[in-house]
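Next comes just one chain, in structure tokens: the form predicted alone.
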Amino acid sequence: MEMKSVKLVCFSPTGTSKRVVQGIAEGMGLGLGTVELIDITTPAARKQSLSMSDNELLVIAVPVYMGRVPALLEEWLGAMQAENTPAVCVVVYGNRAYENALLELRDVVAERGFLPIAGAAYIGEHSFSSDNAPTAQGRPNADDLRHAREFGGKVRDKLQSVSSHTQLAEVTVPGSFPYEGRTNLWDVDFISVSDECVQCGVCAEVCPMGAVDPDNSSRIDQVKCITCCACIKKCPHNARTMKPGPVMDAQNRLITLYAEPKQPEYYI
């Protein structure tokens, strides 16, 4: 079966799933198509739908938020619409658990009119993570990357083997319904500015929920913020920091509870 083109979907504020899905791709090889990547992490691109046809490949890639798929995309996802387009779902979660996540993803593609021919679950560092107490830190790794391209080359073969669309099995994954936990994100100030901000307004960019007052970045709606960090992280005078509260507390449970580092899985 031959693809017009690819189009590859994440959301990803710190980076993370956006290096799986493009190793995915790496894998995939030529062949496919034109390959698109669409990044929504903005929400000026979310502001943009999604529409494809069958002869068209959908490869989409969401972090995982206790358990669930980002409820912030709820309305995004709610409006794509396809006609019978194959597509890979992929979660990547900070090496706790992506729990419910990945049958979540698959089901709702299935019901915009998508065939969910593939899942995965891949490990990124933990939004919470610092050098100070890091949680699956510098993921994904070169191992996981490898790994991506392994079920990248997995997915091209299993499109190759058909002649049609209605020739392929719909994937099964891990999960069971309802989904359970929790789709609302705390609303906590835990943000910490220092005297080394200079004002350059990288983090008001950065900010997946327009959250940070582009004027002055110690501004911050704790309402629409998702504690995703990445104004912590992308900071490039390391001006922001967490202050001691629930979300310093998580981090430590975190190094503690889940150390182990765990390993991506396929399904194909």
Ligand SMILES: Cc1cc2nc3c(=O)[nH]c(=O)nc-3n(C[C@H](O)[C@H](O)[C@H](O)COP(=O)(O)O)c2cc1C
Contents of the next structure:
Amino acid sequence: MEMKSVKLVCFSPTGTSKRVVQGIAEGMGLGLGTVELIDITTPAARKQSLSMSDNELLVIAVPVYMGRVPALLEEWLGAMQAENTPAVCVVVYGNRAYENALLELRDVVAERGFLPIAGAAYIGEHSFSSDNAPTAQGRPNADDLRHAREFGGKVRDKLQSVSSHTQLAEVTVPGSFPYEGRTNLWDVDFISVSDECVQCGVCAEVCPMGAVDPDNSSRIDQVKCITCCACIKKCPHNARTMKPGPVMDAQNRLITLYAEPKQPEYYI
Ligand SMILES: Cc1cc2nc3c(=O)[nH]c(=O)nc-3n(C[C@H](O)[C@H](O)[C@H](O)COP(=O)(O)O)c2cc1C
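Output block for the form predicted in complex with this ligand, input the form predicted alone:
Then the entire complex follows, led off by the chain already shown.
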């Protein structure tokens, strides 16, 4: 079955989910003009909803937060519309565990009218990782991206093996319902801003929640902040670091408990 167009959707504060979804698309060997990347990381981008038809393909990638799909995406995901549009669901996690996130994403897209035909879990550098306390640093690495391209090729083969979406088998992925785990994140003051800060505004631009004051980057709305660490990782002056507290404690737990590299998995 021929796809008229492919939409790659990602929510990716620190960029790992975006790199994975782009790797998958590369492996599908799609012609220029067929693929559209819809990055829903910023609040402005999430104002536009998604509507797709049966001769299109959705590839969606989100990070795992507390073993779940990030709760802030509930509204945007719940507004998606599709008519038997084949969908590939991808979660990216920081080498701890993805728990029920892949199943949850699969179920959400199915409820919105998509046909989940494949799923995968990749490893991305942990949001809390730093040079001093690295977890899955540099991932997705070259091997992960090779895996992503191979997976993209398998998705293309599955689509090309049928003449209509009615012949496509739905994918089964690991996980259990109820998904459990916590979806409310910490409400903490955990970012320290040093004198290196020149108020360039990059932190406010990259914040997926609009939680950083664009006129004073030290002012962070703790209630809006989801501790994604995009502002820390993307600061061009390395002026933002973690203060001691629960996020730093989690960072330290990760380096001791989850040092063994996990490997990507796909289901098709
Ligand atoms: C609030 C929060 C919760 C997280 N929970 C998990 C988790 O349960 N398991 C895990 O392995 N990684 C977890 N991570 C790490 C991210 O899933 C991982 O770093 C991912 O690659 C980030 O994606 P991005 O680069 O697209 O933002 C969490 C990160 C944050 C910020």
